[in-house]
Each structure stands twice: as structure tokens, then as C-alpha cells.
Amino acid sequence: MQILILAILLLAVPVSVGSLAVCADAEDTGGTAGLLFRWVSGQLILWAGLQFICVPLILAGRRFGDAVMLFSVYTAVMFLLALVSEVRRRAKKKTFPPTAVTAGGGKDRAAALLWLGAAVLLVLQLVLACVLAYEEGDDAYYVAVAAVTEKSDTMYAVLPYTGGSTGIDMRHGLAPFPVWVAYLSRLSGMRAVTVAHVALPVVLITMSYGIYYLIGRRLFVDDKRKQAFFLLLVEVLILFGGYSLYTPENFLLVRTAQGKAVLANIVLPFLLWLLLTVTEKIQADEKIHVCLWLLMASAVIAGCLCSTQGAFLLCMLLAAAGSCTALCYRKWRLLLPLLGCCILPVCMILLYYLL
């Protein structure tokens, strides 16, 4: 039973809010690709609605029941808002370009052999993150601060180092990660530290390596042998790019429940993803759906929630790209969305100098 909630959790309720992000992308809707695009969309805007609501109560020096049951609305709401949008999308019986096919057509083995081995990969690393035991010194802070949080009924009022009770802590408070896995344990019953290390590894990693997928037929378009080169070769890179503890790679693979490894390997790929979108409309002179900049928001919050470092990187991400692609293309006016989306990441920085 912990595991069906967790994998409604986890698995059916992001992928159904993320209907809501399909006018985004027209491309992506169909197919595998569809179904990762929904996913990662999905997560970002439930992790974003987190970031809203988690931090005013740390503030404040509310419960962690209370977030539990704002999210848990806020969680229902965007799924009932998506399943009314699918009805009435269903309705109007809007249809999609189809999924871009393989030049030449037939079977390319080259391109099944790629894809098996890019399987395989995957699963081995799911399998080894779960069952091998990974000496890593944060989880005594953060996965300690899920526990405790789901345990004290308090968000950063106990110190998970010794169990006494401190002061707000403000640096960590304003990427409140771990909370989430703490709404996890919650709601499923299952030990925060058992969230952090088996459930979480399997999702997110699967996560991470789809949002490369979804970067790889962005770039290789047609071509299904490149495809599947692409993602085996960036599955071998970060199997060997442990070289250093503080690698995206180590992050992914061994800390993979902590919030920087999920800015580091969820929301800064899927950003340039979004990106990449929006420079390709821009180059095809086609227009930029709401959504699309609603989307890109939405991962930017998340980076929030993530780490406090995240509100840096990603200004300055959307800044280097936006005026870089607002020079090569004569569309000043591009820098006026991507300025809104750096709204909250720039209130963030501010109440950190402040608090």
C-alpha cells in the first residue's frame, strides 16, 4: 500500500496535472516523449506550488501539518483543473502533429541495439542506487531534516543533528526540499529515510534521463540512431563522472533525494529543454504560447525549492541566454517574459541577504 500511494504520488498525479503544460509544446505530446513531457511538467509545477506555500509558514513558524494540508489542496486542485482541461481537450477533438518518424522508414537494428544498451544502462543504475550503501555526509542533515520534520510536526525549528529545538534556520528554510520528501513520507507511511534512498532514486533518476531523451530529439531530429546514441553516451558520462564529490553525476547518483542534485540534473536540463523550445519558435518566426512561459516559471520556482543557490543560477542562466538570443533575433520584447520569470527568484535572493 506505501508503495501504490507513492507511485500515485510520484507517478500518475504529475503526469496528469502536467496536461495542463501541453499547449507548451505541440511537438512533444504524443508517444513516450508525451508522456515524459507531462511527467517533468507536472513535477515542476507541483514543486513550484510547494515553494509558494512552504515558505511563508517556515516564516512564520507554522506546523508542517499545515503544509501538509495546503499542498495536499493545492496538489488536488491542479488535478482537477487538469482533468477538466483533458475533458475539454478531448472534446474539442484537437489534434497534434504527429510524432516525427525515422527517415527511411523500416527497423534499424544500429538504433534498437543503442536503445537495449541505453536500457540496460538505466536499470543498472537504478538497481545499484538502491541497493548499495553510499557514505554521504549531507544526508545527515538532510535527509535527517525530513525525518524530522515528519516526525516533530515542525519545519527547521529542531536541529537534526542532536533533536533540540533553535531558531528558524534561514538559509536552508527558503529551499525547503526537504519537506517534500517529509509530505511523502507522510502521506505514505513510509520512513522518510527509506523515501529518500529507495523511492526517490528510482524516480528521479528515470526523470533525469527522460528530460535528456526529450533534449535528444530535440536536437537529433529524425534520426532515431542518434537518439539513442545521444542518451547512452550522456548514461556512460555519468556513470564515470564520480571524479569529484561535488560532480552533477555524483549528485545524481548518490545523492539523489538531496535538493541540489535535483536543480543540478532535473531543472537545469529541462530549463535548457524549454529554452532550446523557445529559440526554435523564435527561429521559425512562430508564436510563444503562454503556456510555454507559465512552464518555464514553473521550473524556475522549482529551482527554488530546491537550493538557495538555485535562485542565482537560473537568473543568470535566463539572463545569458535571453540576451543572447534577443540579439541574434532582433526580439527585444522576449527579455520582458523572461524578466517576470526571475521575479520570485530574485525575491528569494533578497529575503536571503535579509534574513
Second form
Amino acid sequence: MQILILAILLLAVPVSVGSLAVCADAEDTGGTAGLLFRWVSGQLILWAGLQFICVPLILAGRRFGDAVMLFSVYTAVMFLLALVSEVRRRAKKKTFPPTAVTAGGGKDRAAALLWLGAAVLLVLQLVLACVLAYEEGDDAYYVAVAAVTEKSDTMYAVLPYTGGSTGIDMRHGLAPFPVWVAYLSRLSGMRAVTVAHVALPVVLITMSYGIYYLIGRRLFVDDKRKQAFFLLLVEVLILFGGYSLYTPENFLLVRTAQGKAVLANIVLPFLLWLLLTVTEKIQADEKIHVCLWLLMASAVIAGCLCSTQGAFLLCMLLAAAGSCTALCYRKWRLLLPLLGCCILPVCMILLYYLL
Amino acid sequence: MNNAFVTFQKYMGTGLITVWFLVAVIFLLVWEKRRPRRILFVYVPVIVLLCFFNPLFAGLFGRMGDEATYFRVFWLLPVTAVISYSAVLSVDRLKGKRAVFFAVLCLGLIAVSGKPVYSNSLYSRAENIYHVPDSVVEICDAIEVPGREVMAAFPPEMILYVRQYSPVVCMPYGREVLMGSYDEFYTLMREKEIDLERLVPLSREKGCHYVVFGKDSLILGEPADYGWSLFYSCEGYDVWRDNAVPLIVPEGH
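What I would like now is the form predicted in complex with the partner chain, since the data block earlier showed the form predicted on its own; can you produce it?
Every chain and every other molecule in the complex is listed next, the one we just looked at coming first.
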């Protein structure tokens, strides 16, 4: 039953909510890519909402139960909105265009072998995430925060290392990713430690590769063989990313359920995919749908949920990519929506300095 | 600036993957003509690297967080995507067996240049679905009391796991002692020979209901003389209850 609830919260609900973002990428709404796009987008929309809900509640010293209630209402509202938009889209018969038959697809044995290799490596990593434990010092903080939050019904008011009470830890409270872990634990009934060490690695590692699959699809349109080889290379790079303790690859496999790992391996790669989509639309002189900007804003806000430094890093990435694009294409108006995406991160940075 | 180079060296590790990344960026600078890809895979990484080594930027980042996390700026470099993309483009320029050979070479070079994440010695086979040692689970389950928290002192190897598993088990010292923070109680707890005469007053001062020792620890003094009784025993550990510290179970539990 606990696994079923987690499957609903981590898979079914985000996929459904992701329907709201389909207008951001009308070309990629069908098949595996469409499903992955909805899943990632939906999760980012939910995380962005959690950040909006949680930070004020934490700063006001409110109880975790209030956050659970408000986030559940938010999720339900998003779910219903997504349902309505999906029904309307289907009524207009514009959904699920048949996936294009691709040059490298069909009976391409090489592509099939490469996909098989990528799938085997993915399964291997998921199995290892379940059967291997890692002695990770920071988990003593983040997982304990989630466990304490769920049990004590407080947010950042208890010292996670020892259990003593303290004033609200506002600085950590600005990036309350562990509250999401506590939320999953509360709703599923599964201990926060199991959610963080077993359930989330399986889901988040898959999601990260899903994003790289989307990037591969964007880079090698209609060439399954290249897409598969791209994903295989990504997997090998991640598997052999233990050359330093600081790489995103190491964070993905070792500290999967920590917010900073999610920032490095889900939010930033997805932002790369979004920026690639935006720049290619500019190149093709296509109109950029407002949904794409809203999704980018959601990704940025989700990054703030993951890490307090996420706000700074995301603003830096948007500034670098935005100014380069604006300069290359002489489209200065592009900077306006990007600035809009940075409003909340800038507020978080100011709050960080003030608190 | 010097700190930036030190951080860069630490982040590079063996360095070869970073070399492949720089080679890939140069390859794309020369061969990639599509502007969207040049922007994201060439220009943005160059800007990020220039910022990283800029002392003014480093100072600004330092005010946002501690210097120990400066390496996170490197997360803005799409290393994985750039190397993979360049490798696929390179293979695509070749035909037949040469393409296959180069593809295998790329995979091999990555494997040789990097280091398997799972080769880290801190990995071990998970003992349960919580991914914490069985002994921690057993002891926490044994000492938990319905409706209230308990205070217990644990040996160093258990400190990281206790409160991940059970948030109702409090500890007189936490992870900070493993990171070098001095605590007299902890210092006594990690000694091979545990002198109860020195330990018990500190334990009571912290309000410890329980104290956990490894079975291989040598206890100096008779626990019963200090009001301690053996509460629970599991593989490798003994849990002592200090009867002088009251443990009242709230009504209704």
C-alpha cells in the first residue's frame, strides 16, 4: 500500500500535472518523450508550489501539518486543472501526434543494441541504489530533518543532529527540500529514511536520465541511433563520475535524495533542455509560448527549493545563456521573461542576506 | 584566485574527464555551426569558467555561502552533455567499422579516465530497507518509549544513523563531534577503556536515559554501583539504562 501511494505521488500525479506544460513543447507530446516531459514538468511545477507554500510557513513558525494541507490542496488544484486542460486538448484532437518514424529507428539493430545497453545500465544503477548503502555524512542532517519534521510536526525548529529544540533555522528553511521528503513519508506512511534512501533514488535517478533522454532527442531529432548512443555515453560518464566527490554524477548516485543532488542532476539539466528549446525556437523564428517561460520559472523556483545556492547558480546560468542569446540574435526583449524568471531567486538571495 | 585553483584541482580529481570536456568544447567551437548549440555548449561554459576564476565573482559567491561550496559553480558546466554530444558527432563523421571502433574507444576512454562511483569504500551492502545498520534499528526499537523522546549516548560509528532512523531518540552530541567539535562526553565515549566514574556524571548532566557501548569496550567500574542496569544486548553492543534518570511514560500511552 505504501509503495502504491508513493507511486501515485511520484509518478501518476506529476505525469498528470505535467499536462499543464504540454503547450510549452507542442512537438514532443506523444510517446515516451511526451510521458517523460510531462513527468519532469509536472514534478517541477509541484516543487515550485511547495517552495511558495513552505518558505512563508517556515518563516512564520507554522506547523508541518499546515504545509501538508496546503500542498495537498495545491496538488489537487493542479491535478484538476491538468485534467481539464487534457480533456479540452483531446476534444480539439490535438494530442498525441503519432511519433515520427525516424531514420535510425524501426529495424535498426545497432540502435536497438544501444538502447538495450542504456536500459541495462539504468536497471543496474536502480538495483544498486536499493541494495547498497552509503555512509553519507550529510544525510545525518537532511534525512534527519525530514524524519524530525514528519514526527514532530514542526519545520526547522528541532536540531536534527541531537534533537534539541532551537529557534527556526531560517537559512536552511529557505530551501526546504527535506520537507518534501517528510510530506511523502507522511502521506505514504513509509519512514522518511526509507523514502530518502530507497524510494527517491529509484525515482530521481530515472528522472535524471529521462531529462538526458529529452536532451538527446532535442539534439538528434529523428535519429534513434544517435539518441541511444548519447544516452549510453551519459550513463557511462555518470557511472564513472567518481573521480571527484564534488561532481554532479557523484551526487546523483550517492546523495540522490538531497536537494543539491536534485539541483545538479534534475533542475540544471532540465533548464539546459529548456534553454535549448528557447534558443532553437529563436533560431527558427518561432513564437515562444508563454507556457515555456512559466515552465522555466517553475524550474528556477524548484531549484530554490533544492538549495539556497540554487537561487544564485540558476540566476547566473540564465544571465549567461540569456545575454549570449540576446547578443547573438540581437533580441534584447528575450531578457525580459528571463528577468521575470529570476524574480523569486533574487528575493530568496535577499532573504538569505537579511536573515 | 588561489582558492579557485585549489577548488578546480579538487573538482577535477584525476583530471582526464575535465580534459575531455575542454577538448569537446574546442571541438564544438570549431565544428558546430548551429548557434543555439554553440551558445549553450561553448559560450556559456566559457563564461562560467571566466567567472569561476574571477576573484570578484569568487568574493560575491563567498558572501552567499561558504567557500567550501564554491565548486558548485562547476555544476553550471554541462560536462556530461557536452562530452556525450561531441562524441556522438565525432562518431557520426566516420563510416562503417571505423565508426564502431571510435564509439567503443569513446566508451573505453571515459571508463579509463573516470572512476566508478560504486568503487567508493563507503559503500556497503544495505542491511535493511532503511539503509542504516541493523544494530541501530534494533537498539532504537528497544529504547523507544511511546509518547515521548528518550536521550541516549551512542558510540561514534552509530551517530550518523540514529536520528535518521528514529527522530524520537535524542543524543547528547551529534555529527558535529565527528567533524572535529570537542565534546568531553563524546571523548570519553570513544575511549577503549570507559571510566564510569568520569562518564556517569556527564551522562546524567546531559539527561541520558541510556548509554550504548560496544561489547569490546572495557568498562572500568561496576555499573550497578552507579545505578545502571543492562537493558538490552544485541550483536556487538550493550545498552545500559541509568535508573537515576527518570523515564516517565505519558498517560494514555
